[in-house]
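Below, in structure tokens: the form predicted alone, a single chain.
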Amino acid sequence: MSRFVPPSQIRAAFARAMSAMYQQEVPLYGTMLRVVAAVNQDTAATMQDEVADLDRVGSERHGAIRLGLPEEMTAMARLFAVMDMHPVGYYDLSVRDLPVHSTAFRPLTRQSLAENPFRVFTSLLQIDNPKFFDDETRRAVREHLEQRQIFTDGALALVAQHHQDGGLVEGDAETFVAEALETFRWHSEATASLAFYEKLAAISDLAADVVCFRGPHINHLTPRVLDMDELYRRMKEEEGIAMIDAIQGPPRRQAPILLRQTSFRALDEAIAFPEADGGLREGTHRARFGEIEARGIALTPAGRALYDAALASGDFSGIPDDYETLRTEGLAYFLYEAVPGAAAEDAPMEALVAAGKVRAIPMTYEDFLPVSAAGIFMSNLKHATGMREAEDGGQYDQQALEAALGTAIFDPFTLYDAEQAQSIAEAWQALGLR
């Protein structure tokens, strides 16, 4: 037996403490915890044809931080492998008027994610983007940025260990969770001035909360919502809490697919902003907001398609509406698993499952959508985002990303088809079949 901590505990510690650290600075999160909570016992009292998993409903959250450097990118790709959490999925949200590229930290096995699924969008400023910055501009913020360490020592070294040897030990994983949540903390008090601050919000708000802090604050820390526009109307209407106008992803549907996101509005909040004579002089700035996420099924290449095509129409008649035909359509991506007791039989899977044999579950989509992102973001800015005339917007790419990250991203179709193979083998595995 290892005498390592298992990557998922620590995730799961560290989750559990960056939600009680994000709760105690913004209190809102608090409710909107509350009410989700609720709607989700509700909902699940009500669903006849699944059982909904309120254990794992109920622990999941999805973080999401800006870093300025590829260095920053490279080490806190180093810090999330410790606990078990991988580069998912590339998104480019400059194509929205954002300076960032993004991927997603998380587990990459079903069995991981049952354990804890805890995700982290991380996105990475395009300095170099003409775009958004011109020479002069891009030059202050490299500088600016040069300047700071987002990591304790303690955490660098933990990582380090960690590498070295293989794992973390209990007392090592305990420090480890204490020392890289303070890479996460507010801080209300800004790194630059108030001028440098204001130049780079007229770019973009996503740029000054990026450049003038500390380090990447977590910015939101999504739970998991089973029934979104419930959630929305109790917010609004029973709490009275101001929400963004429109709940993103595609529409409400009776099989769900991919992800809706909502949130409600980005506190304005005082800082104390640092001037040349030693003085302090105050502002605000507005990056913290409470997000609400709702899964729905992964969509195949096919059925991603269609989804992308509905999206350009605003027309999303043209996805079915219900599982089985999904399923035989080879639009989304399912589970496999053997009815306990059933009787084996040599016949194809879809025999199987017209029989009652097989039972076809829905795999959850577990990524993200680059326009619900960008959405979700551009929602909640104070200013309009400045874009300057270029011919191109830099060698920005998934290979650029990569770069950053000193490793490769994986590819979500390639999971997901990985674990639906695998789940039909392991079905016929348990009829006793070849």
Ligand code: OOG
Second form
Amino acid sequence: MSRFVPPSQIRAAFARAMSAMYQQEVPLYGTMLRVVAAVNQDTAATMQDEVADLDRVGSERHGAIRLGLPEEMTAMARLFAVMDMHPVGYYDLSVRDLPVHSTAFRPLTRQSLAENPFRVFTSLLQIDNPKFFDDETRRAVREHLEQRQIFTDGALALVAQHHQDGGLVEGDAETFVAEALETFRWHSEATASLAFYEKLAAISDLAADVVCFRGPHINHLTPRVLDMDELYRRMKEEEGIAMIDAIQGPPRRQAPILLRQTSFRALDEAIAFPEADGGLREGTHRARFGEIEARGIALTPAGRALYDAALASGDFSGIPDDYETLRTEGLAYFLYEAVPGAAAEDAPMEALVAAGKVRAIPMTYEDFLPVSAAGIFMSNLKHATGMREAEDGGQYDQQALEAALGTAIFDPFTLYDAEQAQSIAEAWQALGLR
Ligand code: OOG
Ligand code: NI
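The form predicted alone done, now the form predicted together with ligand OOG:
What follows is the whole complex; the chain from before opens it.
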């Protein structure tokens, strides 16, 4: 037994603390949680096992933050690593005229995800991209960001301690959660003048959101719902809450794939902006919104190619809408599980599945979708992005984000593949074969 608190346990405590904080900050989030829990109760009975794991789904959240400087990303990666959260997937949002590129910090293995699936979609401002910032603005932005420290001393010390010792003991883990949480808190006082804020907002609301505040406030915390359409109906008809934006991702299906999301706009929030004369000026800022997600099965590269083509054409009829076809055509990932007590003679896996000796359980998609994410970002911006004429967007690619992270980004397909292969090996073993 290690004397250290298991990272999944720290992650679960952190996710709970974050949820409690956000519930206080944004009352609508509390309403959403209540409706989501009711819908999930009612829906779970009608669904297939893996996709409807209520224990996991009930505590499942993803959040999102936006960072300014590469150094902030490096430190954030080290902080998330304490909770066994690692960067998975690369999302370049500048192809949709948004001045960020992103990854998602999440647990890597099925085991760790089952313990607690908390994830944070994390974006980094493309400060050096001339499509967004001229030289003067870039300098001002950089200078402004260099003056802030988004982590508490306590959090930094405990992150360092974790990486040196290999873990945190109980009291330290508790302190870590409390200290780390501070970074994600909302501040109704800006760090920049209203004039600077407005200058940045004219370029992009995202730039203003990143640069003008003390830290990367959590901008949404998304519960997972098992029936998106039913949630929609209840929020609208029973709670009287306008769900204004369309659902991002695939349409409703018999065999849900990937990720469906919907967001609804938060109100403008009052902000006090410090002025040069030492006074404060009232203004508003819109950053925080509500979002719900519904997760379906993870697609293989072949399945994903079908999805991307369907998204481009708007015609989703080419994606088979039953798990068995998705599986036999190699379009989606499954977990293979020996049926307890099944006596099997050595036969190919396919034959064992057909004979009912092995069950194939749909594997949940654990990541995000770039086009959907862009839609989520854009549904909450007040101003259009003020793009500049520039041929070249600078060196913003996965490698650049990895340099900022100080670590490689995991490829989602590789992770799903490994889980599927491992489940097959375990199924063989359980049957006493191979
Ligand atoms: C992140 C938007 C992307 C999602 O669920 O796709 C996202 C942001 O607005 O910072 O959270
Ligand atoms: Ni989100």
